[in-house]
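One chain comes next, on its own, written as structure tokens: the form predicted on its own.
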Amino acid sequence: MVREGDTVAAGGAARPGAPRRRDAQRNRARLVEAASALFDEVGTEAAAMNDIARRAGVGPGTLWRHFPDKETLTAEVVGQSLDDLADLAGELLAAPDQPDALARWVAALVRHITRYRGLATSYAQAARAADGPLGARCRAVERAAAELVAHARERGEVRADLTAAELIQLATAVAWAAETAAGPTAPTRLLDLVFHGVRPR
């Protein structure tokens, strides 16, 4: 069947044309925008896929063709932020004399995870999974964390047995706790306790 925007090849076979590709790109962008807005309102766990499609003004079939499950959609929504975390790790490692580089990176990670309610749980589940689109993004973050932890160990700034996975688990726990805490400074306060402990200074 020839659809609007198709071109017809030799022999009469229809093939998608540029207009359909542009429509698909627009629909994908609208879905990501709608998901981000709904995540802002109700969180990642409470956001229903059909509600996202409705907000984007497309049918459920269009949504599922682009994003076969919520994890794939979530990975698309938060992907740039995760990529930025990996880039930040590289920038901090390129300037080795920066004080508190590891703490700054973990603070950025917590800000990312607390961007949407429920993302801490999604992130923790994806980090434990062997595959999946969000899990693949998590692997890149873990590699960035491993380089920062190794650098901090060499400088004697963290204990020798700290692992990148443990650091990310701490950041995820802080993000999860901050979701239920009162006040916008809760993540900063909890991170200060993580890095400096509860002993008097």
The other form holds:
There are 2 protein chains.
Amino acid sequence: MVREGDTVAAGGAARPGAPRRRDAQRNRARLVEAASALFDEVGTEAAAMNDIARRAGVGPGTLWRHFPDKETLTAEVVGQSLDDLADLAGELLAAPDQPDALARWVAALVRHITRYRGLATSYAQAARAADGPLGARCRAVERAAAELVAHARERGEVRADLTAAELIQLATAVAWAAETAAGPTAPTRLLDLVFHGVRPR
Amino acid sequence: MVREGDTVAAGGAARPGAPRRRDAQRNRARLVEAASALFDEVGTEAAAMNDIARRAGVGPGTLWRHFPDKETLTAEVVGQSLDDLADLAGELLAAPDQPDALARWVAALVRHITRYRGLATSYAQAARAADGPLGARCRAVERAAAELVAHARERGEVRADLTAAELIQLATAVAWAAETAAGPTAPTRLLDLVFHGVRPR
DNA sequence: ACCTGAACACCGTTCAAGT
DNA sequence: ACCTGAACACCGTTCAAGT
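Since we've got the form predicted on its own here, give me the form predicted together with the DNA too.
What follows is the entire complex, opening with the chain shown before.
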């Protein structure tokens, strides 16, 4: 994560370009903050790029040079949270005999996706064109999921034919349904149905 | 369904308004056809209203007077298919001892939703604001689902706490996931996971 | 009554002009 | 180098002017 003032010291205060760089990095930080705030209010899809720029107090051109498209901006806003998910997977695997590690991780994944309205759709699009910045981060999450699925399979906690990609698709779908639902169906309820099935046991 | 020429006989050929009415109905039929064709090609969301009007050979104003919003137009395009779903539910319930009637009906529901890209999102939005024309039709589908769920529950084919609304949310979510998926995961596979659960049995 | 198409508002995106 | 904001293309939506 680039922080304000990082390259100012590196560049040297005497160099004429330095203040510009500091401005650029402050603008960048402001843009991410403005995007995060607008995502909170109206969701990732309804948040207009021009509105994000205006809220950050910069022109649209500045926004577009810092982030060449909305996917890159979205990836920057949710990046830390996605890293946290990968870390959580590692912790769950490292701790011995964690019961239902997979179920707990998937619940965290659904919580993450429902953080901002529209994220499920953003991820689905990113996963389709996997070469984008968000798609790259999604693949990292998928690798973490694959380890957890393999672990759960060894313990007999999931069907032997379940793949990590399928599980992520279902989790994303549940998050999408919860965010667009008419009634107050909680994502945890839908997730429970997915894990145990709608048929009686 | 309104067919070309229906009201011409009813209005009388001598009345000056009659040719206008015939024009109006031909335009209406052309608009629905153009919308259906464009939905096929680019999905319900990417289909621009102006493009639909242009393809039908009418001005945008004509489209907007026939269909006051996109939801009304969408409801017209998928109306017959939704009626078919309600009919199918009736048939499955009428025939005695149909095994897995519910599962077969939900599979048909998912096939319907995946007919046009974007339909899952259209339905989710329609279900949220249930007073629209599409929301009304969705409620009819929900009533059919409720009967099937009750029937399946009596036979012990589903969990006792499963509601029709939850099942429809899951079916819509699965359809959404299948249409936006990166890989070639078939909706039937995801539906199977939802019915039997990701845990081993 | 019904139709047409120009027109307005809005949003994504670019780029010439500034410092 | 970086920023600004005007500008263009596009889409949803409306409406005055026609027949």
